[in-house]
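Here you get one chain, nothing else, as structure tokens; it is the form predicted alone.
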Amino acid sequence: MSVVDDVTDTPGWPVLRRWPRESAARAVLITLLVCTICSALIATVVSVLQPYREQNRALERTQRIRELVAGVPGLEDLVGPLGSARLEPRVVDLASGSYVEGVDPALLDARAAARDPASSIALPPGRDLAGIGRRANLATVFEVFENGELRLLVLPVHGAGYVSTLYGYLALDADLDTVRGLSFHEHGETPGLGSEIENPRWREQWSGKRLRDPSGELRIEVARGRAPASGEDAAHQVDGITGATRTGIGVTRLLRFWVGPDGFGPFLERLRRERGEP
């Protein structure tokens, strides 16, 4: 006698016992009953384990973010110790300024995307302030939250220097206008001249500078020579690098490009609108 026969011959199955054992309807009903019981058991197990699954996913995501920050040169310097803060990498569509779901920030290669006409746009000379030729359609930004409030926004930036392409990160305070820091992690500028963009004393000057003046005009720049200690320009300028004027011009241009309309401008404007700012 089969297992099914043993089950159906037990008390509690009177309907099935009246059907012939060779009946197709009897076999179908038994199959449906077994499937229903198994489905209920699976649903119960999934429901019980769901909180543990979510917890494991959160831990995995936190670990991936930590690995991502540690693996990106220059990023950890700007973000610093997170403590109770939470860092979220997000993929942004630069044209619309909207977040893009379904794309893993850790797997997005903006450099490769910029070389592919299908995932980038060509910049006409009049708009290519950074001298990059093509701009990828998507970019990864890093948002630092504390107590549910945005505290820091880190944007990847790059552009032509004197003899190389400069790659770095621009960190903005929650007002999206005050610079927290600027860090270049890759370049081929002249040692002792253009390479001074890595000098901590020069980098420290960026903290507290403003991107725009009260009228909304982009004013951030590297001065030609010493930046003024006071006056209207003092809020937007840092010292030029002696003997590396063209590197300084490149830094100015790439910053203005990436916070402008062809860079992260639409994204920054959307964030301001959502916060009710003009």
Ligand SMILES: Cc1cc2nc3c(=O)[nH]c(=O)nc-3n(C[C@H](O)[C@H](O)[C@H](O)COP(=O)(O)O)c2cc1C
The other form holds:
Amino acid sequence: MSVVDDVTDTPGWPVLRRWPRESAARAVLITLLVCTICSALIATVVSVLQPYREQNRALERTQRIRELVAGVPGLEDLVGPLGSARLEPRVVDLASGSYVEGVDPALLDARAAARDPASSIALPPGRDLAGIGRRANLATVFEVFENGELRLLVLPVHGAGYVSTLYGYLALDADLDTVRGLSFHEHGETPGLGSEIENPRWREQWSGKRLRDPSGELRIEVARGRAPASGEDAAHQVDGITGATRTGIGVTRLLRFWVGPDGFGPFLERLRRERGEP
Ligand SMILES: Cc1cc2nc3c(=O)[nH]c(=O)nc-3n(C[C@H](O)[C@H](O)[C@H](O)COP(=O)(O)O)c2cc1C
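The structure above corresponds to the form predicted alone; please provide the structure of the form predicted together with the ligand.
What follows is the entire complex, opening with the chain shown before.
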């Protein structure tokens, strides 16, 4: 068969007929055409699937957050049913008060970090109000948003009680000063005495208490005995627990430590500054 016949017989676009079946130019052209068509197809598929991928990522993230919340004892208790609210775990660098990106909150082990000198600081006795010896550099906080506005800020807190370390969460109102709740999920205090920090009747006294007085002084406190019903202290104090004065002192100290300069103080200040508050 002649080359001319071969070319004439070639099916397809007229442009392909210009080259004989075995020519290199024809092979390159066909390869280019196939590649272009395939890339266009792939690009179309990718762009069509993009919204689904984003939706899946968002679902995956919500699921991970749900698992994280369910895995944090006491947190669901404080935050309550989320309804339309959105709960966002964030990792915070305590020294600077800034958010840390690129660290998965679910993988951050604050207790292990606090034991490791590479990821924690030693607290000299004068600064160690909570009696914890070392403080991890990073901490996971939980922010609850509703309609895009911060509704609740949940901070992990811990410190020495009477015979054990008390681990809990402090929930603050969006004003970053009014307590919305305090829960302890782990401790080894004496049942019936120090363990009364878990008693819902004692716990419910915290809601509405203010961390600071109008001059900015840190006043939050477990009273010795009954908290006053009126007067300046009433806004900051809850009842002491009978027979567990030392546990109460531990709670006061750990709260003041964690909202103070070596705890979440720089973070709270940064949030206030960003809102334009002094
Ligand atoms: C067996 C035993 C267990 C105790 N457990 C606690 C406790 O969990 N928390 C606490 O503050 N005090 C506890 N105490 C009491 C403290 O020794 C201390 O007397 C108490 O904190 C003083 O509180 P009060 O002034 O309210 O009596 C315990 C005492 C005993 C004998």
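Here the rigid core means the biggest group of C-alpha atoms that line up within 1.5 Å when the two forms are laid on top of each other. Residue numbers count along the first chain shown, from 1. Only a predicted model underlies this, so the values are computations on that prediction, with no experimental measurement involved.
Undergrad: Examine S39 after superposing the rigid core and state whether its CA is displaced by 2 Å or more between these two forms.
TA: S39: C-alpha displaced by 2 Å or more between these two forms.
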